[in-house]
Each structure stands twice: as structure tokens, then as C-alpha cells.
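Next comes just one chain, in C-alpha cells: the form predicted on its own.
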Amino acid sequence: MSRTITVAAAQLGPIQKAEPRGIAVDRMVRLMERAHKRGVELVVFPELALTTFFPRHYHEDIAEADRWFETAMPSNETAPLFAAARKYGIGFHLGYAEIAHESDDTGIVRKRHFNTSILVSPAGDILLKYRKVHLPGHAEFAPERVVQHLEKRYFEVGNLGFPVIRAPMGGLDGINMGMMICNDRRWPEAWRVLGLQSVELVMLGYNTPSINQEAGGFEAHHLRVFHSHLSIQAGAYQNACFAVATAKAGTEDGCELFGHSIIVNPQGEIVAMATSWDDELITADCNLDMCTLGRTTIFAFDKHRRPEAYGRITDQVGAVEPPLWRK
């Protein structure tokens, strides 16, 4: 009998700036409704899921950005979200700003800010924590730009690694799960290092401008969507796993979200997208045997690899120009 995890990438529509928290959580609720009566196991929800996209809002006491974080999980207004899954026997993955207490790398405890995904169990349990590693943006007002992307300032790199959890979920007494959110996803080592705990699933969350607001060169916008999905598809591939990549989408706070949400399988193949830019539920039938092709002929990584010959990877920050070839 085949491993089948029914899973939906629950896209959002656009969150204003003057929306409070309650109204994203009823939209999630009404999706993870509308997923039970479809049969789904697991819900994918997107990166900052509970509020706008505020890094782009610039404030110049950084501590005013406090009211867009959460300082605990589940709280009075997520709450609802733990409820239906428990009510609807429903997993789910909920991106959002996390205000931690806890020491730095020198010891001292103090008030850190990341940007946070967690893995509920139908039971309402956090199975597992990911905070986001691969940072955009800038961390100072620039005024040469007309939207800032502040993550850098207003996020602190994650300390959790890459982790993957083997766990019960849907009908299935273990899948290996792991998490990346929005930028990871263009970092092939970030699919790497889940791919050598054998991740069977992979959920991800972004909020993706439509434009490249850098403004550092011309790219075409139907481009944007095409790099976003040749990641996750060249993801998903070279390890071998289902990958549940999940959007915010529309106009909000009057910047573009180009939404495009996807079910990608371990062939890299595209089973699922999102078709609107408003609240939207697609799913998937996933049979976790497909991830076994890959693992054990072309990226049988216990086979193949060759650390030996990787040792930029780590070693490495910046791009080195190689010596001028000279006969």
C-alpha cells in the first residue's frame, strides 16, 4: 500500500496594514474548513501569514515594529487556528514574526526577533520550529527605493539550522518534514542539507513582489514567477521530495503579490497552482514512494557525493575572481 499524504497550499489574498490579526485568522479557518471537506491531512499556510508584509514599512525605533510579532504560540488570537485543527483532525504549517526570549551567541539573554514557521500536529502539538536563515533586503532606510524590504532590520538570522522531524500526520505513522521560508528557497544548499535527512516533504511560505523592487537591473516580470518555481522544482528534484509552496498574493498595502502558489512532486513536476490572487486552496495527493527514484539511483547521496570537492560551500562567503589565465 502506497505512503499518500493528502496535502493543500493555502494561498491568501492580501493583508492590509490596518487588518487586525482576527481577520486572517477566520480567513485561515474558512480554508482549513473548506480543506477537511476535501480530504486534506495537511494545510501549508504562508510566510508572515497573520499580518502584512510590514517589512516594508520602515520605523525608525525599531521597537515599534514589536506589534506585528508574536510573543507566543499558540496566543488568544492563533488559537483558532489550533482549535480547527484539532476540530478537523488537520495538520498545518503557520509562517509568522516570533519575539523570543532566550541568549544570543555571547550568553546573554535578551528580546530577539525572527521570521518563523512552525509544524502543527493534528492534535494542536508544535512538532516542529524553523526561523529563517537567508535574509533579503537591508537593514537602513533607503530612500532611493519607492518600497524598502527591511527583513535585515528587523530579523535576526535563524539559529535553528535546517531541521527535518519524522512524525506521525494524516494517516500515515511517519513522514520526514522539513521547513525553508521564501528566500530559502533560491539557496540550493538550504534544499541540501534537508535532502541529506532524507526530507520527504518540504513546506514553504513566501511573500514575493511581483517586481524587483532592487532596482539594481531590468528583469522581465514574467521572469519572477519562472525563477520562483524553477527553485522549488530544481529543489525538490535533486532531493528527491514533495515540496507544498505556499504564497500571499494580491495587492497589498499597494504593492503586488505575485501569488503563484505550487505542489511540486520528486520529479520537479508542477501537480498544483494557484490560479487567483486571493484566498485559495489547492491540493494534492502525494505518495511519499515516489521519493525513492531519486534517493537511490541519481542522487543516492551515500553513492555519489563528494564532500572533498565542496569545501567553497562552506568555507566560503563572497565569490572569488579566479587568477588571469596567462600562458
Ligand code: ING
The other form holds:
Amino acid sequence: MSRTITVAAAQLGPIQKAEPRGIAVDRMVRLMERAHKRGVELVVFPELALTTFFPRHYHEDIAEADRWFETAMPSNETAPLFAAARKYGIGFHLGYAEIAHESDDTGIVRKRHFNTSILVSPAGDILLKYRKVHLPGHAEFAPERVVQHLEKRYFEVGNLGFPVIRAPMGGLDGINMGMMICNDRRWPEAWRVLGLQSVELVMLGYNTPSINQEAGGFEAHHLRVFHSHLSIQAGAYQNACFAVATAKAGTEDGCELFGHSIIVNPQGEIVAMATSWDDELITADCNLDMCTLGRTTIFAFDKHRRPEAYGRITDQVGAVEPPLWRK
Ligand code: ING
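Coords for the form predicted together with the ligand, given the form predicted on its own:
To see the whole picture, the full complex is given below, headed by that same chain.
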């Protein structure tokens, strides 16, 4: 009997700045109902799925940005999601902005802010939590930008690493599941840390502008979706795992985010793709046995990796200049 689970990317259309969380949660519950009708066992919602992509908005008083964060999960606003999961027997991945009161590296307990995702069982147990490591953008107002991207202002770098957990999901008694968030997908290091923990299913949400917002050079518009798909397909192929990548899409207060959520198999093939930039459910049957081929041949890490040659990957942050050739 193959180890197959039916998964869905539950893509969300735009959430306007003025819209309360309840609007998004209602839309997400409707997507979960649709997922149930299609026999879906695990639903992946986007990054920061409860609100508009608020890092595009500058708050001079950073405390004002707390309005975009959740101080409890579940909460009154998100309880309907957990209730729907229980009602339909569906697990779900949710991205949201998290306020946590916990100690930092100096041991001081303080109010901390993270770009977070959780994996929730049908019973409502939080099986896994991840906090975004690769925060793109900038921390101060950037007047030259078309639109701000202030993730470095509002979030701390995630402090949970890239964890993988083996847990029951759907009809299976154990699946190796891991998460990353948006910009993380562009960094092969993130995929490989998950791959080195035998991940079988990577879940990620994203909010990605459909046009280049930095005045930093030409980039053809069609390459935005291409680069996203390229990163996810490569990550899945090179780590012999499935990936479910779910967009928050459409035009939020005049700023367009692209959709085209995808589900990718361990061969790097796109097995399902959204074609709208609105609420849309895409589904796929994932036979996890497909992970075996890659990780026992080309990507049998224990047989082929040479960590002694990889020192620069963890020793260095930025690139250095190479030595100059001399005859
Ligand atoms: N968004 C974007 C992403 O990595 C970005 C930021 C856009 C980076 C385009 C580079 C190019 O998809 C988030 N939220 O990380």
C-alpha cells in the first residue's frame, strides 16, 4: 500500500489593509470546506494569511505595528479554523505574525515579534512551529522604493532553525514534515537543512510582489513567477521531497502580489498550479514513496556529500573577492 496523502494549497486572494481578520478566516474556512469535498487531508495556507501584507506599510512608532500580530494561537478570530479542521478531519499549515513573550539569547524575557508558521493536526495540536529566518527588505523607511518591504523592521530573525517532525497526518501514521516561509525558498541552505532531516513534505506560504519594487535594476516581469517556481522545483528535486507553496495574491491597496501557487513532486515536477490570483484551491495526491528514488541514488546524502569541502557555506556570510590570476 503506497504512503499517499492528498494535500491542497489554499491560495488566498488579496486582503485589504482595512479588512478585519474575520474576513480572511471566513474565506479560509470556505476553502477548507471545499478541500473536504475533494478528500483533502492537509491544507497549506499562505504566509501572514490573516491580514494584508503589512510590511509594505511604514509605522514610525513600531508599537503601532502590533495590531498586525497574534498574541495567542488559537484566538477568538482564528478559532473557526481550528473548529473546521476538527469538523473535517483536516490538518492545516497557517502563516501569521506572532508576538511571543519569551527569553532572548541574553536570557531576558521580552515581547518578541516573528513571521511564523504552524502545522496543526485535525485535533488542533500544534505539531510544529517555524519562524522565518531569511527576512528580505529593510528596517528603515526607504524613500527610493516604489513600495516598502519592512520585514527587517517588524520581525526578528527566526530562532527555531528549520525543524522537521515525523507526525501522523491524513491516513498515514507518520510523515516527515517541515516548513519554510517565502523568501526562505530562494535559499538552497534552507532546503538542504530540511533535506538532512529526511523531510518528505515541505510547506511554505509566500507574499511576493509581481513587479520589482527596488529601483535596483531591470528584471522582466515574467521572471517573478519563474524565479519562485525555479526555487521550489530545485529545492524539492535536490532534496527528494514534495513541496506545497501557497501564495497570498492579488492587489492589496494597490500593490499586486502574484499567485500561481504550486505543488511539486520529488522529481521537481509541478503536479498542480493555481492560475488565478484570487482564492483558489489546488490539490494533489502525494505518494511519499516517490521520495525514495532521489534519496537512495543521486541525493543519497550519506554516500555523496562532502561536508569538508563546504566550509564557506557556514563560515562566511557574504561573498569575498577571489584571488587574481597571475601567469
Ligand atoms: N517576499 C518576497 C520573496 O522573497 C522578494 C521578497 C521578492 C525577494 C522578490 C526577492 C525578489 O518572495 C517575501 N515576503 O519574502
